[in-house]
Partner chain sequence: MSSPVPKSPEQSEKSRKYDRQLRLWGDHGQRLLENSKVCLINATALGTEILKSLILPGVGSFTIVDGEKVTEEDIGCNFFLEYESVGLPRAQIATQCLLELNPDVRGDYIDETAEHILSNTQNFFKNFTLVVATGVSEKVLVTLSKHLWECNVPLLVCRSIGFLGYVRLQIKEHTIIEAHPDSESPDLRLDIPWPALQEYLDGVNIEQLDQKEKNHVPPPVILRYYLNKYKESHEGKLPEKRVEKEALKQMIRDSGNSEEGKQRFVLDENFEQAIHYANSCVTTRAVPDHVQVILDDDCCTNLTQSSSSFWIMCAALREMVEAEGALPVRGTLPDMAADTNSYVTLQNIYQKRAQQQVEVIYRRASQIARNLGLSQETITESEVKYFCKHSSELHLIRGTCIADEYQKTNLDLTAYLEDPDSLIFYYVVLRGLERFIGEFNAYPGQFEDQVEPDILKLKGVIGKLLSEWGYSHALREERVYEVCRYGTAELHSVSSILGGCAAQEVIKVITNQYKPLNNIFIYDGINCTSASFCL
Amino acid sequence: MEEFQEGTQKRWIHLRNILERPGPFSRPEYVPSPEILEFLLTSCKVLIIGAGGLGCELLKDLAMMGFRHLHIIDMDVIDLSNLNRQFLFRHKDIGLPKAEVAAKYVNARVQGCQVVPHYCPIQDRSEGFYQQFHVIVCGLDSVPARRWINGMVVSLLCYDEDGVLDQSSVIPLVDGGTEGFKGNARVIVPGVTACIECTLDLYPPQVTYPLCTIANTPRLPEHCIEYVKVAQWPKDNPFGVDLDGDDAQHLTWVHEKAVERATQFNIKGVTYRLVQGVVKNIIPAVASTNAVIAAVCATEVFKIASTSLVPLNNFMIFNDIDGIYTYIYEAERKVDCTVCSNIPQLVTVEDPSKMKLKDLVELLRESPKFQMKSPGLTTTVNGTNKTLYMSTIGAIEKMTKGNLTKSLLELGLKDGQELMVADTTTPNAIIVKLAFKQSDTEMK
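Just the structure of this chain, alone, in the form predicted together with the partner chain, please.
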């Protein structure tokens, strides 16, 4: 047991005192022992999702807290604007995959650490991959990615025939998020505590400007920029490609046109920085907040993996605009959560002869409960599978587009019909059950 002996090295004294001495605030069932540190050092596997501002910090924090079998997954490459907080990256690393550079750096600095990088989207990894981890911790800036991984850990849950949750199938999810001087950290025990989907209303929708304002009555410099972005670019198509917020030439064009438009309306304040902010929807970020939130998450991972302390139950918010403020509360599970409740999702249909398929698609996109991106719908009609609509695959989109303008009745859908809805926000299709209010119209 070479590793076991390593646990007795002086460098681990900090963790040993915490894990090997009884504490008045430890969980009552916790038995202090050297085996806990041994577990962290030799077998505990933790996955870090995202190698950005939070991810770099998480990787360092967990490596320093005795975790060695770390995996980190990120599909991005390093950009100059990352360097003010993503401290594992240097100027020479610009353009290289974040996950790989971060892993290499930490493996070199922290002796014995074996970080495995994954330079790919989270969707590229299978259930089997995610299943191997004891804890998963997220440092993401994207809500859809959070929802996807949340759907994944929930889908890994196993229930016995009596509906009792098999505890060994539970992979706790620790999630952090920051924006400027504000941040939050939360612990999700899938199937037990509130999941990402239960609390979807916590994530405010992106700021958007009404089209009529930006087209007819612009007042702010932002309105002028947004107009160029959504109307002028597609019309003029100056470079023959979609607008790319990372392309300086593109931004320069948008800046020029936005200044022209602003001048025309006597509006002041269009700057290049503002153009960048609006076009790329930039969220301000600073090293300190990322350090705090990532470290709160890492501390919770340590509590969960070592079982020494009761983890945060279950939501913490942080804000240091005015002094330093933290607050914790228990986010509640939603009884009819689309992901973790095991209840088919009812969609009430007022009049199936009037509701078109496109209305249903719209509802899945717009309703606060679903907030899907590009839902694809399939169902079973008369014993055969039928794709109602799918926008993500070109050929199928073409074939099914005609269904959008048909009513649910015309498509042969019945009251109580179950539809399988696939979307980028979830790894597994969600079952949606139609409930017709006027089922008597079915026979018409």
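Just so it is clear, the structure is predicted and the values come from calculations on it, not from any experiment. For clarity, a rigid core is taken as the largest C-alpha set superposing within 1.5 Å between two forms. Positions refer to the first chain, counted from 1. What changes on going to the form predicted on its own:
- The two forms, fitted on the rigid core, differ between these two forms by less than 2 Å at the CA of I78.
- Y327 shows a C-alpha shift below 2 Å between these two forms [criterion: core-superposed Cα displacement of 2 Å].
- The two forms, fitted on the rigid core, differ between these two forms by less than 2 Å at the CA of K303.
Show the form predicted on its own, please, because up to now only the form predicted together with the partner chain has appeared in this conversation.
One chain, no partners, no other molecules: that is all that follows.
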């Protein structure tokens, strides 16, 4: 308690100015109190997901804002290409887990901070692990990972007998993302505001290039790079291994060959930075953008944890390509959201005698509504649980692969049948309900 009193008087004077007196941006119902600062310093637990460009900034910002009980989870190790923007790492750290190095660095530099690292995929942690946190903040570069953690926080919600949400089960999710000089930050209150899945169509589709174009009539610098990536690298096999987008030697080789091909077709604009983006299928990160978005996310975490200020409602866009531009709008919940609505998802089937199971699997992958990676389907037929198809477990895939070429009628599925669909994009299965446009009688 003595340490706390000393900290509140000197080190945290800037926080006391916000938390111990009302201000123009305070919530109308906010009651200033020194106990709020004590909660932030001694009790509040925050989980940071990702220890990359955004994650390093988030960890630094939150630690210096007074959050002492921080956890950070990341499954990657440090690579040379990370050092230009992930400032918690040094050359000697290459090959070590990002989460562990970042935690060690901040613990040593920020007095009183206790960062706990977790070197593993987010899917390896249970519901009990995520339930311990007051706020979760994401610095991810993966849409599937965002969808998974979004599904997790929604699955933790509890409702009473009347369907009223238990507020104590709500864990706010703050999400940040950057692409070059553009970025966004959003605040998700599970069960209250729009979730990741509600706005899934906001994420741009993965860019692909037709092989015939890149091989015969390249017109863009990206075409030249993609050709070297998919055709020339496997043919020449320069290093005897698969192409590694984080290996500087590999990228240099691709850059040189792409420049040669671009010169052949009189194409300009092949740069090393562009090579990085095309090979890794990402837009290379910019340190300044990461810093801005992380600062916004850290501020939102502070608003939520302290309840002193009105949080972002609920989506902010940042762009500094030509000047600086920001825009805030409220993303609306979808009444039939696949994750937060708890409503079975309707899939209309034109002709169940012709639609194969593989067509249904493809629909779940390609549909903008679902965008699944490797859906596994189970259902109940004549009172018996039946696995229709599952690719993630080798033995089950071998047993169910033959079902892919069978029609939905051959599999015994009927109009209104409910299927449980599991996928890597969500921790819990969703329910899909089949709606046949042609009934069995009509088809006979």
